[in-house]
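Single chain ahead, written as structure tokens, the form predicted alone.
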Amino acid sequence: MFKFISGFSFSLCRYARDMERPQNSVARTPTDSIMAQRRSKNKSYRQSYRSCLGAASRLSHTPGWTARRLNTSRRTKSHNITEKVNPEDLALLVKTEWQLSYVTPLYQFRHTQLRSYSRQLSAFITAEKQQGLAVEVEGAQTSFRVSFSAVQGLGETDDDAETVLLQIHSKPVFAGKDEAQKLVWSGWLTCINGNPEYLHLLPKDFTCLPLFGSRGAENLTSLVKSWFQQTFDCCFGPLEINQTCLQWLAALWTNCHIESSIQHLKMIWTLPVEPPLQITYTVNSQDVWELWNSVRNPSLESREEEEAARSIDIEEVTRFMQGLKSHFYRHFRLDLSAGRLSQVSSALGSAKFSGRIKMSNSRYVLTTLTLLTECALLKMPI
């Protein structure tokens, strides 16, 4: 028996679906020769990709998606980053709500090359404003001050590239001489424990950074992507967390109660009737880790060597988010399956299927960006 009672929150209320619609990817055209060249070194890359989908994606019905899933089974353990990671990086990392993006490889990118960058992407958002484009954040403003950095120790095996840091700050134009300039504007791409296969197909001039994550005005992003798209011959598109991936962070956050207390587990359900209703249910930590316990693989409990970092796998979700749902249906005589999920969240973090994710943990950074990527190498188009 499970006592969830005392643990629920249930509310209903009008749903207004809001999904972030692709940005433009159209570049300007350089020259005729750098532009074969480029279409010659993405033809490698495509055909790379497909080689690592296997031969069935060759098949002429394929459609633009990639049509592998979700590993279905993952390790989990906390990491001590903070030791290896700068103090500052990994503060603006978590306790954050980041907007996710997926990005294509970026083709002849440099991490040593990252402070010309910074002069670049400074250069060409002043441009974008001179030409009538102006980006309002917070009242006008004077000069933008991009920097790149590259994050170091936040990386899990040498086959993923440097994550990388960008911030931009700039001024208000009354601002006092001596005020310094705000940060109004921060994202980062990375890569953490990506596909092996995929990573040492790919040809050596593209760097695979496929997980963005934007914080700021949008008008921005747009400039930032765009500037990307430009640059690095790339292409971003919107990345939504869907139910699959929702569930897995509610199983792997759940997982982390005993070393990192969840607090709760809430987990909000859209459900497809005239007006739309959205359910919010609510879980103790004590009673959604009996759950979670009750529905693990009886000989994981008794190997001590296994507490630190075990396997879940996709059998051990399904089961965690059908006793969930089944308790729910016997109280409220609502059917959950019916719906969708679509946002989680506990004391390590939150996640929206909008493509929201919050990483209130240090711990737990690595486990949740290693999902992620994986999302984002997924929705890459072929």
Second form
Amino acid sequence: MFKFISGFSFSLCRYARDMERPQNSVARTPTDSIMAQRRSKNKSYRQSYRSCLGAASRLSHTPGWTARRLNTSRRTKSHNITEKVNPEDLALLVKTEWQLSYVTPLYQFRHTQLRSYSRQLSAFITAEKQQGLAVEVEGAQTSFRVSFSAVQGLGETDDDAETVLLQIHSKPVFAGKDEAQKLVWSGWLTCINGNPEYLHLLPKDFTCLPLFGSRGAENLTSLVKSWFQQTFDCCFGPLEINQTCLQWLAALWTNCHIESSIQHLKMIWTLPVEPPLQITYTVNSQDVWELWNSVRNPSLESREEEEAARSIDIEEVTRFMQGLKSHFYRHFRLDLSAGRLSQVSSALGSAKFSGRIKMSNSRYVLTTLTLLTECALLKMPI
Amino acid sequence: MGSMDNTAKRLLQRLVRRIPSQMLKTTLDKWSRLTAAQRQSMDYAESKWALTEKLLAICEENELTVKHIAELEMIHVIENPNLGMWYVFQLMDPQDDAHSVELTQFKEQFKSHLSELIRHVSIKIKKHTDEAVWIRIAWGDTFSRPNHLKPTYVVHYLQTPYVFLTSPTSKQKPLLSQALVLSTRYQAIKDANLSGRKLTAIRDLLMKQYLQVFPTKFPSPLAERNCVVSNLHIEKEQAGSAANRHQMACEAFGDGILPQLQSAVYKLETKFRDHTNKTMTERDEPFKCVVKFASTNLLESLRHSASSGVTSTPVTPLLSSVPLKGKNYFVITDNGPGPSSQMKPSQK
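Given the form predicted alone, corresponding form predicted together with the partner chain:
After this comes the whole thing, all chains and molecules, with the earlier chain placed first.
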């Protein structure tokens, strides 16, 4: 990984000093880890996401710690990406549940080398799987075919690196010669609407694709991650979808009800009692939509088109959740805030605290991925 | 072709698969369809497959049929009533002689009524030691023989109006209801809106066979079971209200070990009322939602939530109705809890 060396006299040194703030945010990066040295010969460095946000906001005189949270306001435009994205890729992305991780920026990752990466990863996996086999038995091992592909059309800005899709096909051990290879593992790396300040501050050789989704056997997932770690000197970590993020998704999905019916909004809370209590609170779609509508800030725009692209503020989300909780309290005298929201789902998708996400409707993929990209960037250690 | 047809074989295979090897011996002994020599010849350390083959051979030897295998299954289910879902029904409006119905009469009447209603049905009735009457029903119809692979089990405690059923289908329920009503000398039967995996738990809940706590005029609090002393000052300050909460929690749910209910479902059809939200409060339509509480022991979770303050005390009647009324499905409207419907609600 990275060796932490402090005291480099690069021009970004002053940001290190700016880090000595009175606030004690738990989310702070360690003070001497701003400068990082790569183990390769090139003396490159990366600035931490938080420090760059902090510095920027300090320059504009806002307290640094507010920048270390999710954005407080979000655009809600739905995007019809079915025209722009390859339908097969889209079909793979939608309607599957993915396990999320965050990834630190990749060093010297080239979108032009995807074929070579496919070969390298295939070889790596095959080699790892063969470890321990004393005798090579003809045709008795599973063959893996890896394919890396770039997903074009998924993304809005030029700052975002193009999404990369990975698929691993394999033939089971005793399959006949004619049997087709089956898709046994798939994953993707993406960056949707990543913070432009951070992206611009990244040195040229780094590609930022902070959000990683995977589906398939756990051993294959760890092999893929190992290979990435070795090849691009990056670091993976589990990405939980925290309370705020889950609440955002609840609000964002409910907001879409007019355009695409959510059928219901289902929330699962867990309460810290003995034995643990799980509460599933499912609200009828029309009723929850009316509640959502009633907590919106009064619209400043009068034009119809703007209605669709209005942004949502965190206060509206908070009022929405509060409304749901107060209706619950009125009946059961149980405050759901004492518990933890562990899952939110609707016809448009589902999200679990454990980091599992499912996006069932292609129109809202970009909005969801924007939120998750933000989560990933925030969770990265440096 | 032996006495064991395909169904019998499948039933036996399924049984041997389900019954843990350690229990198989005792179950077979209770069954008493094997001779001493045959029982000796069984080696319970063998694989399930081997045991099945052995048993099949023995059953052929003894010329046993599917009816005998059904007996074996019944013995197993009676010993292990806490697998599978049970639904409670309640008999209503007893006739004058309802309370004097005794076992033989009930058995005869039930068998004769049900057989009249369905052409092909196989009924086995057994009285268990604790006053429970167990009935196993294999359903057929005009054209087909009874299907022993999908039986319904019924448990009825004579002298109570309660009947417990496993997996009744919508076709079978009216026939079963009719037969039950006629043979018990009641006039109607309704869904009691209580269900769960553990027969013993829902039975205990209904018959109030757990430590109930009644409100006392002299509040000497029940001793706290788990005393985690964190800070003496805080403890002292909080002692009064903690004891109060604990008392109210136990009054609502009971003391000691509580029957293991797994879930409670509330279908809310009440209006949204919140003084901070004018728009929603002025709405005429109800705010429709469904709330499901789930836990490995729901009553203990609810009790703990009340004693720890997560649920405000006094406990709302919506929650305390679970043990009080012995129900775990409720429809709540603005006019108070709605009458339970005759249709069996789907439990998710």
